[in-house]
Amino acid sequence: MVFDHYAHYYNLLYLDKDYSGETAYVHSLIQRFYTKPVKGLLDIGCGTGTHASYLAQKGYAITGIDLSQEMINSALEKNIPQAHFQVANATDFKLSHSFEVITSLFHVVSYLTTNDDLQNMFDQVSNHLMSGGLFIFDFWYAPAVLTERPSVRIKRLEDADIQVTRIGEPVLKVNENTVDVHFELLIEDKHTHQLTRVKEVHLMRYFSLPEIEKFLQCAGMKLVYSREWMTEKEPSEATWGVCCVAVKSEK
């Protein structure tokens, strides 16, 4: 399963990610578009729980779900106050209560490569949102992917015990609106110099805003915000990540 091996090195690979700034951005969107108190927040594709940790510091009670047991295990190890984590699929999860806010960050939506999967996820989000609640998510933006084209990327990070080199080789499939990202991780134990090799393929889909808006409408939600991730810029051919806020229709 995707991420089950990758999960062991996930926190190190994204040690340089601005989780604090991203959380502040999401928090500002919640304050901007939802004027009532927020009692509960669901994070779909929560990964190892780092966004959840920062959101909990903002006072949110967090429920996090992820398809990978390894990711959930890592999130549980953080012992985050006011946070609950469980394994569940974004396309068919069923929880016992609704939420004022649902998030799905770090391009989780782009991992849903079929129309049915995306619609099923949006339907489940709508089913678990209170009337007037917010859905905040981001995705790969089609104009940028097709203009700049994915390229091979190499990333290196290390801690006291290991050095990780990640090589990402993308294969663009223009007729399917997808990118197959072939990841190879080279992990060197700094004490024994033993080398471990891990390979995974991550299938990603890029979307246009009209596509996203249509799927949201079919799920009973309205798009109210679409901007470049962490800026107020209009999406452009240089915008790889677009952030959206959708509101569940009032009954």
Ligand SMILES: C[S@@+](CC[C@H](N)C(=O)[O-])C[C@H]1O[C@@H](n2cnc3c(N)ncnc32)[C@H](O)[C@@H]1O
The other form holds:
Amino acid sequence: MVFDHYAHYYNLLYLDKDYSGETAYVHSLIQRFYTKPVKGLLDIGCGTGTHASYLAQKGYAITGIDLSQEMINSALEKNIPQAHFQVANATDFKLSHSFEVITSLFHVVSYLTTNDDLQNMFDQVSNHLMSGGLFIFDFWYAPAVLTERPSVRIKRLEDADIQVTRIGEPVLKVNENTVDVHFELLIEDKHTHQLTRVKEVHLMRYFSLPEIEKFLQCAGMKLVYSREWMTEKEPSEATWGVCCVAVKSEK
Ligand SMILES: C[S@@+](CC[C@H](N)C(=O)[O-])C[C@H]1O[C@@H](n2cnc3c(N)ncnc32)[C@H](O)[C@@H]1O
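Could the form predicted in complex with this ligand be shown next, to go alongside the form predicted alone?
Now the full complex is given, and it begins with the chain already shown.
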């Protein structure tokens, strides 16, 4: 399963990611677009639960789901109060109750690469949202991917025990609106100098705003906000990540 190997190094690889600032941004969107109190928040593709831990500090009761058992194990290890995590697929999950807010953060939607998978995810989101509830998500934005073009990236991070070098080699498939990102992780044990190599291919899809709007509409949701992730700028050819807020239509 994608992310199962990667999961062991995920927290280290994203130690430099501003989860606290991102959570403040998501919290501000919730306050802006949902005026009633929020009891429950579902985070789809919750990964190792880092957004969940910051969201819990803001008072939300979190349910987190993810396709990868290893990512869920890592989230459970955080022992976040008021949080519940389980393995489930974004395209066909069924939970016993609905939520005022559903999030899906850090390009999870871009992992849904077929029209059917994306529509199934949006339908499930709609099924689990209360009337007037919010769906907040971000994705790779087609105009920037096609203008800037994905390139080879190398990232290095270390802790007291290991040094991880991640090489990401993208293959752009313009007729499929996808990028195959071939990741190779080289992990060096700082004590024994033993080297371990892990490979994973992440298939990512980029989207335009009109197609996202159409998929949302088919699922009974209305797009009310689309801006560059964190900056609030109008999306452009220079905007790799776009954040959307959709509202479930009142019945
Ligand atoms: C880039 S990570 C983001 C994780 C987390 N949201 C964060 O911000 O750190 C993408 C996550 O989406 C999950 N994922 C991919 N496809 C999924 C699916 N169909 N259903 C549920 N989770 C999925 C992966 O397992 C992974 O944890």
